[in-house]
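Below you'll find only one chain, the form predicted on its own, shown as structure tokens.
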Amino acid sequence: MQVIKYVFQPHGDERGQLVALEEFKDIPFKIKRVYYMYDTAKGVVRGHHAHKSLEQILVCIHGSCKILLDNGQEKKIIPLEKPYEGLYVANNMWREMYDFSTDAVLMVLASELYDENDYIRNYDDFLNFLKVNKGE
């Protein structure tokens, strides 16, 4: 599995730091959605999905997290700490989203609207969408 992190530039000076993110520059699609997770309360694990069309950019803009991300036959573990990383989440990717300090501030960038006919909440079904989607 290819995990794609991205390190976006900061710009700062004695004023404090800024990171622009512009669709096709440092995001690879456009932009049709940002929404974040706060105040997430410890234990809590978020996500429990994958999608079938949706590309996304998860970035922990404050605080920490792990990404637990999984194609079906890997599965990979990927802590976000600083707010100039993002993560790309690739369609057809379960994800799970946990162990947020109490801080944590996560903004996700969605390459489409919401459409709950996108989402796979089931791990089997997710599953089986992977192997009718590869001709298995």
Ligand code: TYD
Contents of the next structure:
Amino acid sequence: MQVIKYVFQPHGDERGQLVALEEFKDIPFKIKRVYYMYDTAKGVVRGHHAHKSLEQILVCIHGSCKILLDNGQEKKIIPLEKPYEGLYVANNMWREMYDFSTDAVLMVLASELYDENDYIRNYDDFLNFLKVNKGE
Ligand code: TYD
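We have the form predicted on its own; now please give the form predicted together with thymidine-5'-diphosphate.
Expanding to the full complex; the earlier chain stays at the top.
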């Protein structure tokens, strides 16, 4: 499984750092939605789903967390701990987010508006979806 982690270029000077993210330039899709998670309770695992067509970039803009990616054949765990790193998460990819530090803010840039019909929330349904859509 190929893991795509973007390293964004901070505009740093003696005042500090600034990262700017533009669609089709820093981010490979049109950004239709931004959401973020914070105050995540200790031990919580979020996600547990895949998307049929949504693509995302995950940026832990404060603190740290871990992302498990699973394409149905292979799993990878990717730590996110830098505010200038973005993890690309394709569609058809099972994801779980966990090990959030208490100060973690996980920001998600998404290619689509919120649509519950795009979610696959059951792991067996995910594996079936992959089988049915093989080669697409
Ligand atoms: P949920 O899908 O459970 O988050 P995750 O799978 O990442 O742990 O979403 C939590 C709640 O927030 C749920 O009631 C749906 C709502 N929600 C929105 O209204 N808009 C959104 O863009 C997202 C991601 C969630």
